[in-house]
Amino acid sequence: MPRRNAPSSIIRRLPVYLRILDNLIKKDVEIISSRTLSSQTGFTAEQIRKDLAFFGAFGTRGTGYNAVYLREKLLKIIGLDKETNVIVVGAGDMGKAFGRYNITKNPYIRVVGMFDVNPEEIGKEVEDLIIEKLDKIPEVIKKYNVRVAILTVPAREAQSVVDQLINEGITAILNFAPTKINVPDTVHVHNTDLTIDLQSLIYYTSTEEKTLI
């Protein structure tokens, strides 16, 4: 399957389609068209058809896609057809919130470890998961065969933590630390900076003409 060779732009859209399908299946919707997906995602119907066609023929021309069948295919393409174990490194407010959400709301993810360096956080529970010291990371990664980490540590600590994670076998990192981290080509990083996202959004609230000087 050409999943690994797919452009990152397509890969980022697939979970959006999956979320829509999950919601529609709960409402007993059996057939869904690219036009329906378009109306709920903001992507064009043509773009959606091209994205899905990259991985094969999943629909019937003039009819649409069987929602359950398409969902099953997307799960396999993304790699969510089996539960994925992840760890959260950094158990501050953001780390706890992200960990709690994925423990309680994300059916495809299993958070198997949360870690921090702050003695005041270590030993606390997040949905029955105990926050542990960083030196417990190798043990948890090995026990649960973890390959994905969520990073919510301060910028000054990010690179050293990332180096440790990579040494222990982590190959995919969702980075919330407000800094660039360096990784080998074999490791994939998605950077998310909520502060920059918010500041960028504020641009659209101004009614004044934007002029570059």
Given for the second form:
Number of protein chains: 2
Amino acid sequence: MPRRNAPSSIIRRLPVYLRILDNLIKKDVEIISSRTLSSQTGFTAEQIRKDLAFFGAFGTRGTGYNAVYLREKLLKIIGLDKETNVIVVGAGDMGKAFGRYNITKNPYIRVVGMFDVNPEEIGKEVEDLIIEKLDKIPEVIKKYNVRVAILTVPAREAQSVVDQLINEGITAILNFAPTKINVPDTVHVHNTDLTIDLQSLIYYTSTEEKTLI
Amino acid sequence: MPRRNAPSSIIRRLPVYLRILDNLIKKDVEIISSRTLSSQTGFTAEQIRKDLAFFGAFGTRGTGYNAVYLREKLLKIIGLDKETNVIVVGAGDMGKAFGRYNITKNPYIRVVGMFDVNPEEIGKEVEDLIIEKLDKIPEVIKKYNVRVAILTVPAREAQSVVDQLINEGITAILNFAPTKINVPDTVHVHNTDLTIDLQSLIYYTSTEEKTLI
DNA sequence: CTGTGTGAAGGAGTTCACAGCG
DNA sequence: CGCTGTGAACTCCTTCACACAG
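What does the same protein look like in the form predicted together with the DNA, given that the last one was the form predicted alone?
Below: every chain and molecule of the assembly, starting with the one above.
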């Protein structure tokens, strides 16, 4: 469907549109304009139209976008029209949080496995999952056709775990380990690093004080 | 110290440099080149030099950067030369994870309070913190001069909590609630949204399969 | 006359190529 | 001669302005 490689900046906004659409459809909204999407997302209306137009002309001039139709298009573009299974590697506090809290409430994505090295953690239940040893990963990947992994292991273990995961067929990694991980071009990584995020926020609090003086 | 408003893209890389420097200094490395930083961070050497040069000439031509000196400069630029206190609002799994796991190990940042609305959670201990009611926030903010909050409440509560926090003096928010929050220009927000991150990753796994066909 | 779709202009950040200094 | 520091070229995205369709 994409005419050429879509800019990652667009790709990161699509799920935002999808979420707004889901909410509005629940409220029986049928038609939605780029202006409405703009006020709910904070992106400009022009940008939203450009983003959507990148994948095709989904709207009706003078009217707006049909919410249900646009939602279906977005699902297809993102790849959420079929269920996606993911695994969580690293069953620390953070991993457990993802295992139960965030994802189970998401209609499109399902956590099908949770893994850790720590023998004390093995066998513990997190929601409907049982924490297993890392060497069970290949089995689960095969059974559920998993391509996406959430990585919440300590920094020093990250690279070796990543190497294993890639070897076993993972092609996308959501990395919460506070370190750079090396992957081949075929694998996509998104890094989220609390320390980096916090420290860069602190920059703004301190410069604000400076400029006020 | 910044000559003009620093681009946020630079600001987000500074903590990465800092982390590498900390690691290298522990190994008694004294001089470090932009090339070394490049291989450890994945950013290009030119970019790293530009980033650092934005704040001043910290290196020595022909040699490189003095690790300890550069670290001190970075601490000062980011605002980590003095201890920064933060609070966590929302003591769900995610909030608890941040309360104990990630931040207590960070030498520059200290979590000084953890808050929730749920009466069942109040009084529970997380590491050396006791979960308190939201109305205790002003007290803690005053006592510890807090400017930064980590927000891990459900989406529907986010905006009202944010309004309170800003009212009480918070100027920077690390937002984990899966929703857009509205703040005045004086307040900085960084959004981290697991669902958005996962869904955009999934885009790449599905397009990869398409292009292989 | 409303709201989408889009070429053109503009802006922000990155890469290049090299000057400058130890 | 090595590695930093930096103007200039370039690339990518965003904003603007308007044509176009209902």
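Numbering follows the first chain given and starts at 1. Bear in mind the structure is a predicted one, so any value in this text is a computation, not a measurement. Just so we're on the same page, rigid core means the largest C-alpha set that superposes within 1.5 Å between forms.
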Checklist entry - Using the core for the fit, does the CA position of Gln199 change by 2 Å or more between the two forms? => result yes
